[in-house]
Amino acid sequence: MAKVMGEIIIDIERCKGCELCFDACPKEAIQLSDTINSKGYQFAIKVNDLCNGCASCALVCPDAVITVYRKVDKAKRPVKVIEIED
């Protein structure tokens, strides 16, 4: 079975730190940064590699600062060996 992974990119200069994405993320892959952006807001950051690319965070973001990329890691299955008799 193929494993689906996700990658999120957050535009930290436009993020206002509303925290809606935290509650929307089923994998708890987003949290608030300890630093602030140029507008004076703490911004959201990715904290682990558990993202499954569901895009819930991007859907609830009021400023559309989150971009989600999905990656499918196809599992390699062994090939069945067929023996031909002469």
Contents of the next structure:
Amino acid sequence: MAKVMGEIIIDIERCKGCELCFDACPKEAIQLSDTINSKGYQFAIKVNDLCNGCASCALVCPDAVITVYRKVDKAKRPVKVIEIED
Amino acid sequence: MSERTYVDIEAELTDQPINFDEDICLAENVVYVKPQTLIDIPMHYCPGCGHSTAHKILMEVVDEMGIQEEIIGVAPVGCSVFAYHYMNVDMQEAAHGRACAVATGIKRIMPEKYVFTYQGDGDLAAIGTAETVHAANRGENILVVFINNGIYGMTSGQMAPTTLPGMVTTTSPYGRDVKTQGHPLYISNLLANLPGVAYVSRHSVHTPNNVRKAKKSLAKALEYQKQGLGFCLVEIVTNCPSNWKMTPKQSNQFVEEKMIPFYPLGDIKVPEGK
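Next, give the form predicted in complex with its partner chain, keeping in mind that what was shown is the form predicted on its own.
Below, the chain from earlier opens the complete complex, with every other chain and molecule after it.
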């Protein structure tokens, strides 16, 4: 199976910290930041590398601050090595 | 702020290492991006409000169908009164509740254009009931996007016709009592009985799957409008975190547990043979 890699970019100045993306994310890759943006909201940040680019967070995001990228890396496909005995 | 990137701000604000893979963030790998038709300014809606999501999916549909030049919207009075600030399509503001009447005029003068109205429950189901019912009964070829959050959001949470029985609002502090304040109005089911109405469907936007379904429904309704089948109504059951006095998460839970059992999702009326 090809490895699917995802990446999200969050526009943190527009994020209102409503936390709806946290529940939508199946990989629990988004959390609330410790810091605030210029409007005073704690914003969402990506906390791990498990994202597979399913775009669930972006779909429920009311302010459309999340851009989602997905790359299917075929080179990283695990190859089964068969050893042939002489 | 636009010159500073996500990486710069992250680096300034947090000491955490940045897991930002530049190999993946390329234009050809984009899965989801903010629709072009949605103007790139911050929305005035409260955090977690379903209005923004509804705006977003409506504009995504416009983007995907490529009808930005051919669609005219009518904005209501209510929280979404500034819908014309966010939607980069031709828009017209209507008097409170009269969006369907204005849309009727626009559609009759320009029948080749797509026309939609975007209305809340206070606008469509309370003050504008007469206009809505008669526009539907005439079978006007328009799309009505009806946002139902069971409350008057803009004026700080008074009881609306769609408020659930027992629901506490500022004008029903002991909960809505159906004996004195009447039963909630099922406006979509009411309109579905009229012969001029082609398509009535109810959706919500509180989970990714429901967002996808709502989007498909909007696209279908615009397609039916193109075919001239008649009045289409897409009801979207949403939350109002500020006036329900809940966090966005709790309000979505309330939608799931209370609103949806009362307003079941799905198609209420579909055109014959579709």
